[in-house]
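As a starting point, one isolated chain is supplied in structure tokens, in the form predicted on its own.
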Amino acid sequence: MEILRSPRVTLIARPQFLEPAHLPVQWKGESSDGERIAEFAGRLCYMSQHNPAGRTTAEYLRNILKQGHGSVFEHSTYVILIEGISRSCSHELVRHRAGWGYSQLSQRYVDESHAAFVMPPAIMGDPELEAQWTQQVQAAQTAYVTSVERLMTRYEWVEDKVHRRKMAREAARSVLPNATEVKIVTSANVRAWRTMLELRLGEGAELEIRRMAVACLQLLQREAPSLFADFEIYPTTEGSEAGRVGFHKV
């Protein structure tokens, strides 16, 4: 049985421009292609492709976060896979609605029979508390092991074995705790991540959460940084990491 500890997250899909030759902006400095199509959409509303400020792509998406003009940031959406976060977890960031799609395993269909399992940040680092969480996802695995082997047993009269299997599977994974480890697509344009990550990343903010919230802004800042460049991570008191946005809800 496999614990994890910490949340692995990859971006599989970014934006791509494809700038219009009949309105060609003058750009200042290097920039990612979702910067570009921001700064372009922005750009469009007063017809200065001409960039009469001088401003670097830096400059101008800064302005537009000090501006709080947050509609061209839904033009660009980044797709990241996240694993190695509980169900509960999933069960947070699902309720993220607007701007967001989600393709998550499936424990109706997907054996659960070596299910890995995500240790909470909060029992981390006690062991009397780490061993007492492992014994108990051990049993709980167990117990959906042998729910699984009966039901076979039971439905064996289904001819189809596909169908059988999950039928198995849908009532025996009710054993199985909120600590079983959940693979997700997640895709969101710019705004929606970043109202995300202004939430989850609150000292407020669940434990296991905020941690792959933490996760996600790092990947992103590498990935666009003049989009996400006002947000900023800190060393909490208790240990953690969490973080704070510069410019509020754009």
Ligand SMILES: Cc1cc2nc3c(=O)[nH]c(=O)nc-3n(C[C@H](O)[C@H](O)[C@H](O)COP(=O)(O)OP(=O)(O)OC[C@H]3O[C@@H](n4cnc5c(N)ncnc54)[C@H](O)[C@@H]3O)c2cc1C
Contents of the next structure:
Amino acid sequence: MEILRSPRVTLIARPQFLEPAHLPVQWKGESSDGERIAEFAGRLCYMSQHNPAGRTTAEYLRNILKQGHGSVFEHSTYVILIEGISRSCSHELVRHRAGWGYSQLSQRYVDESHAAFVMPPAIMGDPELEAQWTQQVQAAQTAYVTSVERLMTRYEWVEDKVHRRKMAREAARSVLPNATEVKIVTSANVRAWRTMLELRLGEGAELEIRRMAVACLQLLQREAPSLFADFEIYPTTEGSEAGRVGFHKV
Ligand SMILES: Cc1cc2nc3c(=O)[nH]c(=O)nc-3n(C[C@H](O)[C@H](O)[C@H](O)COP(=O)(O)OP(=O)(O)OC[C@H]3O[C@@H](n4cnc5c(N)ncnc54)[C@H](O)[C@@H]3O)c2cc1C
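Right, the form predicted on its own is done, so what does the form predicted in complex with the ligand look like?
Every component of the complex follows; first up is the chain already shown.
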């Protein structure tokens, strides 16, 4: 049985900016396509492509964030594959609606007999708790395997084998714990990423989703620094990490 102790986040798509030849911007400084799309959209509102203040993209976007002109951040979308998170963590993640798209592993179709389980950060590091928890998830997986076998027999009359398996798995999954690993493709525009990150990086957020949010933020800060530069990650007193935003969501 595989036990996972941290999420894996992989960027699978980023924005591509196609600058219209008839509205060129006087760019200053280094920037990614996602950042340029936001700057282009902001400048279009005031037709300031000639960059009268001589701002770099980083300076321009910081000012936009400060002013709360959040809609220009809706044009750049980043798609991240998230693995190594529990079903309970993904359940919290998918509560974020505006600007989000999700595609999550189906427990009705996929055989979970060899699924991995995600150990809650709160349990990690305590050998007794870890052993107890491991035993519990192992027992649940065994129950799942037994259930699938029995249900396959019960549904023997279903001719289509794929359909029969689905019928067995969709019922047997009810005994799988919240800790079962899921894989989920998440796409969100920058405004939506920022809203989720602000809420899930906070110390009030559950530890696992907070850990996931830290990983996503670090990836997005590498990818498009100016769009996420105002977020700060800090160590908490109990030894985990949390984050705060410089410019509150609007
Ligand atoms: C610490 C913490 C504890 C939580 N505890 C619970 C809990 O106990 N039970 C529970 O059910 N949930 C809980 N949640 C989830 C929470 O209620 C939200 O569902 C989740 O944070 C998504 O936030 P959102 O709706 O603002 O996000 P999004 O859906 O991404 O929406 C972003 C923003 O768009 C606007 N918006 C989106 N949809 C609408 C709409 N239909 N109408 C009007 N405006 C809209 C709102 O301004 C919203 O803030 C918790 C969240 C956190 C961070």
